[in-house]
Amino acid sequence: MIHLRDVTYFYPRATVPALAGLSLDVPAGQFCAVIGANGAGKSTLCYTLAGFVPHFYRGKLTGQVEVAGVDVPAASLAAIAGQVGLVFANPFNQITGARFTVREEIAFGLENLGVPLDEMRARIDDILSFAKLTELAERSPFALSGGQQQRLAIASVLVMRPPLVVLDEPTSQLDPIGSKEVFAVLRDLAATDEATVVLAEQKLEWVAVFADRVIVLHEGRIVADGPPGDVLASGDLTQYGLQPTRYTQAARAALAAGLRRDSAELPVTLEEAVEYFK
């Protein structure tokens, strides 16, 4: 689904690359989380996958970027948009303001594509159910909570049925309940094999629960890549400006205090911590 080879990118007038020699392969149907400190290159990677780099932000891009069989630097944004759906951190940036209800907002993209009415209705009903928005279908998008608005933004992308969904910190403005709602929708999406999900995120405790794979970016490079339990329990996270989950921190404190002496794997989720401290 995603094939990057030796990708380096400089924003216009920048002297330091935002991405530096980055290579990455992501298979279809995977939920891949990208983590890193501010400035690590997470958003730039998202924009590269969606074609905003280099077609919108310009700058200098070298290396190979292929997404869903599309050569991103050579293709038009219109061609890339049919393969990649991008969700921003702030749902207000994606709600059009041109429609009065949640149902109409989701229909907006399909209308612009000229999708037949019967197919449009079926797709909208399906995605409303999938995103748990059916009961809110006739409500104004601006009358929704933050979590509901973000689910609407995601639904408006998913209804277009892109093979790849890229999300740039979509829970940054949400409370724990809203964050969990968004992560659950993404997990269910990847689990159905209907789309590949790449998520840039800072909330490591939710990443640990829901993601299939975690990639750590630092100064535009991949410095760790693997299952959540391996990556998030690593002692190397702090040198990249990241803090382990509270459960990992508690386990390390227990080891330091002599309360645990075995070599059991450190927990990264609440469920693992419960078992660890039994």
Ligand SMILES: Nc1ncnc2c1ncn2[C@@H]1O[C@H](COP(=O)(O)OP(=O)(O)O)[C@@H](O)[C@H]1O
Contents of the next structure:
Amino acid sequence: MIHLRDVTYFYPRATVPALAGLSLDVPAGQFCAVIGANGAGKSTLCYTLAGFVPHFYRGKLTGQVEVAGVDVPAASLAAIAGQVGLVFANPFNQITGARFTVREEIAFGLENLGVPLDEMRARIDDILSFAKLTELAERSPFALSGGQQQRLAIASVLVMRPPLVVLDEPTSQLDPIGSKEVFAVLRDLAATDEATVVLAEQKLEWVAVFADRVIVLHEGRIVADGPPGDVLASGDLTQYGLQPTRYTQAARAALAAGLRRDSAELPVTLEEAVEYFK
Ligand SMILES: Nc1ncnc2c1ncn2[C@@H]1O[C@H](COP(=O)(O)OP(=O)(O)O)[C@@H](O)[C@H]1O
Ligand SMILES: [Mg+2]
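Can I have the other form now, the form predicted in complex with the named molecule, not the form predicted on its own?
Entire complex below, previous chain first.
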């Protein structure tokens, strides 16, 4: 689904590349989390997959960027938009402002695709229910909480059924309750196995629960790549400016204090921690 080969990208006038020789293959159906400190290149990677780099952010891009068989740098933004749906950190940026209700907002993209009316209704009802927005369908998008708005932004992308869904820190602007609501939807999305998802995220406790694969970015390079349990429990995380999950930290503290001596795998989720400390 995603094929990146030796991708290097400089923003205009930048002297340091935001992506530095990055190669990555993601098969269809995989839920892939991209973690990394601020400035690691997560957003730039998201923009590259969605064609914002180099079609909007010009700069200098070299290497191969292929998504769903589309050569992204060579294709038009319209052609890329059919393959990749991008959800931004701030849901407010995603709302068109041209529609009065949540339902109409979700219909916006579909109308341009020429989907028959019956099918459109069915798809919108499905996605409203999936994003837990059914009760809010007739509200104004602007009357929603941040978490509800972000679920609307995600629903507006998912209803188009793009082969690839990219989310750039979708909860970074939300309060804890809003974040939890959004993560519940992402977890359901991960469970469907239908969409291919790339999620840039800093909240590792959540990543640990539902990602199939975790990639660590550092200075525009991939420095770790593997199953969440391996990558998130690795001792290298801190050298890339990342905090291990609180569960891993608790286990390490127990080992350091001599309360545990064995070499059991360190927990990265609450469930694993419960087992670990039994
Ligand atoms: N619009 C821009 N112009 C110039 N440099 C940028 C721009 N956006 C990001 N950068 C730089 O690119 C690097 C990667 O940034 P970014 O992709 O935003 O990282 P992250 O999302 O992981 O925080 C950083 O060094 C950042 O300063
Ligand atoms: Mg970012």
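Rigid core here is just the name for the largest C-alpha set that superposes within 1.5 Å across the two forms. Small disclaimer: the values here were computed from a predicted structure and weren't measured. Positions refer to the first chain, counted from 1.
Would you tell me if V115 moves between the two forms by 2 Å or more at its C-alpha, with the rigid core held superposed? Yes, shifts by 2 Å or more.
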